[in-house]
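In the block that follows, a single chain appears as structure tokens, in the form predicted alone.
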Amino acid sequence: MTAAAAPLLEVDGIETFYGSIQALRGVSLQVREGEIVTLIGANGAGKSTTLRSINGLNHPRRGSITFEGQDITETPAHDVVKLGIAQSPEGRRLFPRMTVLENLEMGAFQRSDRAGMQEDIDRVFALFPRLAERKSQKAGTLSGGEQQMCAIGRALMARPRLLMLDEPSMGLAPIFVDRIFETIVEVNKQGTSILLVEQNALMALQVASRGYVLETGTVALTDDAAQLAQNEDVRKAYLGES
């Protein structure tokens, strides 16, 4: 990609509320083609709502939010999806008494090539292949790991041109979380660009290219991700150094 490129997703001084309550204020981002960029933050600091804010689920009252050179700004959640936006949710937000193969396919829900959507279900069960083994069985009998994976793997079968995660090692054993990552890195090694929203800064910032540190609603810094992670004001605050 050369310098004069456009970014593949530019978020532009956006300021998203919830009713009266002002979530954040002037939230600016790129993620560019082939990148992972990773969003860190406390709790609270609006990384959820950043995510809301470009998949058309909370629309800015201020800002814009550009697409592949398009303006997205004001577009319903269902026709971000059409355009190549794509989210696995905080929490997961499986349907639980429905398989794994019928969660996947509920993520291409708004496609009608069904070469292509078993296409992308075997990409799926190559990346993941305990979902493989448990396609037949209820979404909500799987482990919290085995649900991210799902989850991962819903989100994927849109084939998205930006696949934005939502906190994807929150309450997993360490084992899931190393295997969530190395799936993470592996999607993006396919041609999927990536915006991490992660609790765990240490492998977020291990992973992606950029990072950007929120604030109470604001950028408060923002640098390669292997600058962040030498920078002692962040290693203090999210890095668990005193």
Contents of the next structure:
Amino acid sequence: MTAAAAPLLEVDGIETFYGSIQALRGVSLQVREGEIVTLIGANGAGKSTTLRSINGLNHPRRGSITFEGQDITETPAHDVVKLGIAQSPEGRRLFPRMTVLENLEMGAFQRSDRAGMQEDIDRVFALFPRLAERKSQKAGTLSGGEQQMCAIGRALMARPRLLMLDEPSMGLAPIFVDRIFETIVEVNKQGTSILLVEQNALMALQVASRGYVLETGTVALTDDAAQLAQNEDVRKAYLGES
Amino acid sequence: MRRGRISERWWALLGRFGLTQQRWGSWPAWMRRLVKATTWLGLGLILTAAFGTWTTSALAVAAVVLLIVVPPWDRLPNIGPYRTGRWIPWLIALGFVVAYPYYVNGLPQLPVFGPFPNVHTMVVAGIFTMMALGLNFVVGYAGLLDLGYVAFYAMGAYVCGWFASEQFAGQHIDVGAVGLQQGWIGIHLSIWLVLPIAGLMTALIGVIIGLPTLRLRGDYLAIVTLGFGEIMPQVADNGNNLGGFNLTNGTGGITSIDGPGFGHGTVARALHLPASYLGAGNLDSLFFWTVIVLVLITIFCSARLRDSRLGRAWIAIREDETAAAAMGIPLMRTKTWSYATGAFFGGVAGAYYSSYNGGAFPDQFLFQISVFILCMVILGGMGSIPGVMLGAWFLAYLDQEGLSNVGGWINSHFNTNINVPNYEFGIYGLIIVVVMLLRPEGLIPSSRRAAELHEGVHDEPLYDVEELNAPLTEPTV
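Now show me the form predicted together with its partner chain, since the one above was the form predicted alone.
The next block holds the full complex; its first chain is the one shown before.
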């Protein structure tokens, strides 16, 4: 690996709590410019909590998070979005009673450049032609796959430098899973770095350049995605091989 | 007019009389509207006649409804960007509302409900409409349950008392006040100044109450607002000796608050505006017309804010708080704005009420009033402006006149001796239960809200509770 400049996102030994319960016990990871990095691990390993720590929904009690050289450990969620980190949350969490278009507009809440917003709406519709067809439909009435598209599109509307995706394949039909992963690669090619949390480790490791394996709140393993996919422990634990 | 649907069964019945769906569809729209409107009005008139309260003015009411509903107003050409056609029926309706004091005495007796509400009732109903629209910002738009709205009402009333009565006898200030007696003392600002001041000061109180409480969610927020609603009247009760300073005049309350008026300036005289409401013979009518203006302003602000960026953020928070935060909506700031906006209108309404009443008394500001206003919002349809207005008007009318009229009717027809207004809150409870069973989204629901109630929304504990380090809710990791 060539030594690039300072990483886009640097997470250093964060410990995050829910009340008195410790969810993360010192997680460190990096995302470099233009990378797809995946975070895999079992249920409750702390994948989603890591994302919540980064985007400011759960500030870590110890450790630090740096984005583009700026410390964002204590930055509130709405400012994190402004800095260029957007998220498609777990379970998609669209605004079910707003139309697809209104949902996309909510994604651009922190922006005020109307022309740029229209550009990005067109860009999202180009990525997901299906959404263009359904733009005045209530988001709650979309199918699971369409909802996931809408959630990713909504996150892209913030014009993020780093896009965080939490379980984008959850509960989707296999055909949609393939479509979603294709789109992730496409978005990455257009210049957005991606931090991808997945339970579908096989798919995630195929598209990612590097991966981190989380276990009970710590990073158990980290390597190139290809190496991880070959790793015996990973294959046993997450790829369903015995 | 919305396209109403007529069910298959009715078509089968009508078809036997030669009115098929095709034939109905071939008629021009105004004719269909005329037929529908006359049918409903006819039924209403027959009912009226059946109760033995038939008068010619019932026909007049019918004629007015026909005039508003039937002509194809929406076909009128637009004037510039304004859609004239959409406004005309509303303007006609507004005209009839404004003229209400002139014809109220000529209106027929309603079955069961007795006479139409008098102008005094309409003033009070207007003030409550304003308060309900204010609470609608908090409950309807942002989805925050506020059980202490009466605190804002009280605040507005007392601000009016401070700035427009003889409460602070040591002062001698007069800014445009009307109707002052010889040898007056105290602070007397014009009510037109006091109303916005009361609104702003109440909004400030809203922010002060909001900042610590709005971090809480759901039930916890409701409990804390309930507490603030209880604190306010206590402060009012005991505020007659704050380190020797008499702020609220204790249980006696602040009395002889000034009325509004336009004074004797040349402009006021040229426009024939009344110099002082309290001195005028048609006092109730003057207060009524003024409250219409206030309600119109509130409606305007409600509609504009709902469609603004801020309004969108409120609705997003109501639909899914976590997602809203992830979209970059600053939760605290947005919620506090909804609180402040709601408080503003509550404060203005409270100030206006105390000016109309001529006083502000601590026993006016009880928990019941919070519940009463919340009932109006829920009954009409949370988040829906016409719904909330209808709910507010109807409950305020019941409170002022309706219940005792209905009670009188029951007692005279069934030879009973029930004091119906005694069971006021029981009856409201019953109404709410029935509405919730039959139409949980309220009488005139907003389209979004109706969908939410039928399908449910995400509701999951969020970070701001955890950040307080209070173990109120601990999501499993």
